[in-house]
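Below you'll find only one chain, the form predicted alone, shown as structure tokens.
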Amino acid sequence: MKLCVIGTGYVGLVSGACFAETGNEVVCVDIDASKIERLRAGEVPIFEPGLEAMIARNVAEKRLFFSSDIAQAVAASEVILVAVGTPARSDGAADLQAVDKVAETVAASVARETVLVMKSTVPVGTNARVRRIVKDAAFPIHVVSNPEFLKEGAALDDFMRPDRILVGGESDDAFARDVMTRLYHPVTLSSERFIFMDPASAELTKYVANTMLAMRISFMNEVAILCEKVGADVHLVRKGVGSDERIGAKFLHAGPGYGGSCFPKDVVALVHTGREHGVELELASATDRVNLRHKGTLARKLKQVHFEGDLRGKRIAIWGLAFKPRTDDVRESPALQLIDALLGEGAEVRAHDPEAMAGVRALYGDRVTLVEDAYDAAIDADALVLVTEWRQYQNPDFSRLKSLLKRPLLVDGRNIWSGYGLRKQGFTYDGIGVRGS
């Protein structure tokens, strides 16, 4: 088939990249010329495990392309997959100007009948916005709603092997349904993992998923402090509320708080959409409130446990700028808030991340001091902070970081370290709502 993917972030790139792997011809393009150029060229923009190497195999194989001409791509195309941005306004909305934009261009330039996919992340209602701006084209455009649901460090595999795939249009669509059908066949051969549905429940469904598991990461944060107030330990507790099959064990894992680009945004995002409609969602609320409380747990654990009160002049040491592993992507990243913290107080930040230091070195310039080597950053550091669970940072040479450390205080913000015996080991550890030893 062929296939315009408009829009080449993150989504974009890995659905544009994955569809070209199962044997469609891809077109991804973009208003931003000079990205194209780099695409090209083979740089790609994001860090994601194995997409380097996909893009380029099928750019070499001639099933891959890129281009700035949007209404060139489209009208050669039978299906159009939308993928771009759709940031939070001010008061949590959505942005839609760049999705009217492209149905607006689809519509003046479609040559054939033609699907149109929304793959953004829109509110309810998206889809019959779309329909009304593109129904006068010169032929027929049915769009549906096609929510991704990718996890940022292992996007390629959640595509091949999709947990399930939610395709929402019009009941009597037969042929939108056929063609999406078809388009996703490759990676459904093992199982059935389809989902058909009117487009208002597709629209949903993907801010009431992401808004449910940052709900339960929100949960296990406040019970990490309630732990510390008792004396439990978190651990224990998750493996306890874990093991009970209706609740499971994923999303209960406390730590520094969620970010990157989907939770932060989609939770306050369907908020809006239930005030919209006079339906107070207290629970969405309270999960975004609880969440930007707890980024500043890491802070204020160094300034009012460790160094009593007064940050001005100490040297804190920060391993991880992402906001999960395996990624780049720093927006929203807890990281960003501690540093933000500390050198509001006066402290000095030194830093490592496998990935990230580009994005963050955008964001502060020498106002952090990022170092090529993880050991490098602890070097006369009054404190460690583990924000970011990298696999490199999870056993590492503890007598390496006692010996460059100038004081031996370890913050651990995933609890990687926990079971170390590192106070035995002369450390001060500090994680958090765990005992440690």
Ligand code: NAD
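Between two forms, the rigid core is the largest collection of C-alphas that superpose within 1.5 Å. The model shown is predicted, which means the values in this text are computed figures rather than measured ones. Numbering follows the first chain given and starts at 1. Compared with the form predicted in complex with the ligand:
Gly23 shows a C-alpha shift below 2 Å between these two forms [criterion: core-superposed Cα displacement of 2 Å]. With the core superposed, Tyr420 shows a C-alpha displacement of at least 2 Å between these two forms.
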The other form holds:
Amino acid sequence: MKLCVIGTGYVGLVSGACFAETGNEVVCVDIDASKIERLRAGEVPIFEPGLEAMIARNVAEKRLFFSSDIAQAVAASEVILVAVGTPARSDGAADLQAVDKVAETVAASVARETVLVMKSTVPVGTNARVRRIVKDAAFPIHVVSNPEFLKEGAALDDFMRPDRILVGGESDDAFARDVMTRLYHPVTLSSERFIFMDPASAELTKYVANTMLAMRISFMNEVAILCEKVGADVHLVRKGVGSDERIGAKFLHAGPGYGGSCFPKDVVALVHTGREHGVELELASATDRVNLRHKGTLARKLKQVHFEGDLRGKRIAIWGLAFKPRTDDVRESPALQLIDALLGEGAEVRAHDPEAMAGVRALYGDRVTLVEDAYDAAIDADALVLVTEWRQYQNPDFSRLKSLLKRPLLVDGRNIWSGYGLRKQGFTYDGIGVRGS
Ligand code: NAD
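Form predicted in complex with the ligand structure, per the form predicted alone context:
Every chain and every other molecule in the complex is listed next, the one we just looked at coming first.
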């Protein structure tokens, strides 16, 4: 099929590459002309494992193209996928300006009966809103909600082996259902993974899924703080709780608070949708409140527990800046909150990340020292804080670290190191809710 993917960010670029990989002819378009130029020159603007090779392969085989001419790409396509950003507005609602603009362009440019697939995360009612915008187009446009569930860092795998494909459309729209079935057929061969539903349910499902996951994280982060007070260990509590099949083991790890481009904005947007309809979603509100407070934990621990309330002149090393491993995405990363707090307290920050330093450099310039070798961050530092659990930080050379640090203090924001072993080596070790920390 001939496809056009509008918005070449994390979702659009992965979707475009994967749909090309499964045999379609795909044009990826974006209003950011410089991004398209870079892609045409063979440069991939984001880090996602495996993506660069997949793009190169499909460009070489002439199934994947990049263009800034959105109208032309729309006119040439049977299926148009929308993957533009839907950031939070200041009132918490999802900003739909890009979605509206895209819908208007599509309505003005279609040259055949098409399916318009909404992959962006959009609030309930957006499918109906887009339908209104495109209803007078010269050709029929079938608007389908198809929220995306891929995870940055494992996006290609998630896309090619999805847990489920949600398709929200009108129950009597056989045209759209047929196109969507054919589109996803290659990734749903092994099992029946389609879930068809009405658009509102599909739109809401995405927000509920993200909020549910965020809620588990916030709850365990609160439990971790309680563990510290009562002398329990959140690792053990997590194991004990997660072994209950009704609960399951995933998303129960205590840490520095959730970040990224999805959970923070989606939780708040769900609360906003509730309020618009007179429903106070108190658990979702609390999830957000707890997370905002918890993201201050690392800085609070440093200041209050380890430096007697004064961080002035202290040199703090940070390992990990991306909001999670295997991505370069720093949007809402807990590392940013930590950096802000440290700089605000007069501390000096030296940091390392395998992929996300460019994003941090763009935000902080030379206010943060970024180092190419992770160990260099620790030179003469008063503490090393681990924020993102990249594999290369899991088992470092601790004796080397000890010789580099001015003070042997390790603050482990992801609880990946053994406090017991490290204390035996002469470190002061502090985690999030782990015993004796
Ligand atoms: P992103 O910011 O990485 O990319 C969005 C792209 O859209 C940008 O390249 C931007 O230039 C482009 N764009 C904006 N307005 C445009 C317009 N009018 N016409 C054409 N292009 C335009 O965003 P993302 O992380 O890929 O997320 C996209 C959507 O997918 C969001 O709604 C997000 O909530 C959702 N989502 C994201 C993820 C994820 O892990 N990042 C996962 C699932 C769902």
